[in-house]
Amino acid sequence: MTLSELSLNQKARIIDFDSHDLVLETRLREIGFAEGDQVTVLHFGPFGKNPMSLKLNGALIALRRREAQAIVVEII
């Protein structure tokens, strides 16, 4: 399951990274985007549910649906 996946208020943890793009794989990585991190979504915007509003590690984070999709996460 990816991030973007996820519903309003469901935690999840960081358990791999699905992309083929490194440039986003590493851009997620200085954002904080880390595997075994757990992140909460706590917030979609009006547009197609974007940005996704999340809480990863005390930060609140904004994060395009499309970026979401490359990591992957497992319910907690």
Second form
Amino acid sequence: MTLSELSLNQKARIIDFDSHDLVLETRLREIGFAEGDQVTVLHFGPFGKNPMSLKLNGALIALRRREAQAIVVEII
Amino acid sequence: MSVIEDRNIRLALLGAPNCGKTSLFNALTGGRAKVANYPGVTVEYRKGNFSLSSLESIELLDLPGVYGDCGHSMDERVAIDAIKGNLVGERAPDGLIFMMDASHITTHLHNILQAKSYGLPIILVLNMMDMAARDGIDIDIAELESLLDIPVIRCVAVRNTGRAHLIEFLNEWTSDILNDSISIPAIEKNSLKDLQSKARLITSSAVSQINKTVSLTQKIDNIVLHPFFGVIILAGLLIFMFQAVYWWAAPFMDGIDFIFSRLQLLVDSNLSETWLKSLISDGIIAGVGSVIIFLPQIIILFAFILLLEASGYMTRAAFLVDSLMAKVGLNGRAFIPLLSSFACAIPGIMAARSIEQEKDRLTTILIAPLMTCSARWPVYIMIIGAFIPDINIGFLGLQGLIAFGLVLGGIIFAMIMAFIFKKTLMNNTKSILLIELPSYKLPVIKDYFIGLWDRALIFINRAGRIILPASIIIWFLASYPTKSNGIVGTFAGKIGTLIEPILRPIGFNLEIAISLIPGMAAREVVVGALATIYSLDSESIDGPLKETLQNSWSLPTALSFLVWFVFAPQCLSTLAIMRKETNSWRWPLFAFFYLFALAYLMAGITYQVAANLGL
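For the form predicted in complex with its partner chain instead of the form predicted on its own, what are the coordinates?
Below is the entire complex, every chain and molecule, led by the chain shown above.
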């Protein structure tokens, strides 16, 4: 499943990146997403559950669902 | 590093957005560059000097924040070009000070592994160590140094004591750079993925999280990012801000008004009836005074804006409205430039450099002038004060609500235009949002007041640089060759008569037509111009501008005038910065025409509707 499918307060581990968009993958990695990292979804935006904010290794990051689709996770 | 000319060392501040580079830059160089608690405040490189006990003059470069070394957007490319020495007229730095928010060390540590491959002497400065400690993050500095193979220094950039350790270290380090006795780190030649796993290995042995309690920032977020209450809080904050502009400014405005009317009285009673008296009294005092009187409002407005910027709330506001921005095709990154445009469209348009996709950047630039910049406030406040009754609707003042409505109108039309531009001109590129939400912080009192002071100075400077000369020119044009049959016989009257027929359908009179021409320089000039024109018009009774307007404008005209200023691009500097940022006249000309067309159309509709309603 991808990060965009997680529900509120669900914990998951990043296992892979969708390699269709290499620029997006680079940007996601640069800001701090990496394989093995744990993420927790903290908030959804008020309209259409978009964007989402999550906790990643002590940082809080906001992104839209479309970007979140590029991150493959497993629930822990 | 053997060729360092005339003992002048150049260091550059590098690091992720919002890690405190500009705070350190200001603290070291005594600069007063804008600092705030959101990513993307700095979009240009900046130079400053500071001295150490070991070295007289060290040049320091403050750079826009970058995460990696790719340079996705314009501001990131500036930072990377600066380090590589690719900026025109600038040589590469002799050493890099890599700053990192200590709380984010696990997420960002791979960034310094990337930065080592620039092949320059480099140190890691862990900023905001106090905040990291509060969050229970424990960093073993010695372990980190040995694993990274570069010096690591702890720091709290905004405090004297927090910088002491860094300054002590820089004393030695800069001497070592000069003496060529410094080892340049081995270049990491791994993929980003490998660098990340290497970084994670380092942090797993050098960093430990002691207590895993929910941080204060997360607790605040639970309230302000709540899907329902979060939106209510945001709307409440904005409404309160515009109410406060009216609630709190009145006594200060009366004070300024008193000073200027005394000044006018002094001139009137001490000078004989000559052209000089008219120039000083009707031209300069009326013109400049009518604008300066709005200084209290500007200060109150910025007191709020700067507080929100420094606290870290701005990115939360961006989060709450992002889905609306996404619906019209706007990039999530466009929020900050658009927000900056509430101060002034010029920094707003420049801030759009942080948007990677060129078409998204252009769309943002084109709609930035629709945000209510501070130059509009003198116009809004003057007209609203004169024509909208000071009554309350519930516990909210009607005047404040109308002002809020004008601001909201600008935002709504910006969204509509963005939607149209993305569908037509920009053929619908996909836009993204990927942003860090900073920890909440209390503003640094000194920075806060410096910021407020600077905004006040900008406002006063404009009064001196633009409004004063404009007032003198208008005074001349509205006084000669003859005033015997009123304004019509003057130069200004003749020019105004030419364009007045075009503006008549939207309810504008001759005086407005005249004031709009110098008002092209800046919006608030219109207020000064009207003051001068009406001051000259009324031979003996020099009533305040407010009463003069009440007597000579109808309500539909006043409303139409307000709506005109939501749209009209009456600001040459904005058009000039658009030219600079897009490298062609095409987009500023496009903005010029579409905004004037909208202004004419919407003001016309307002006038006709209001007139037909019998207002």
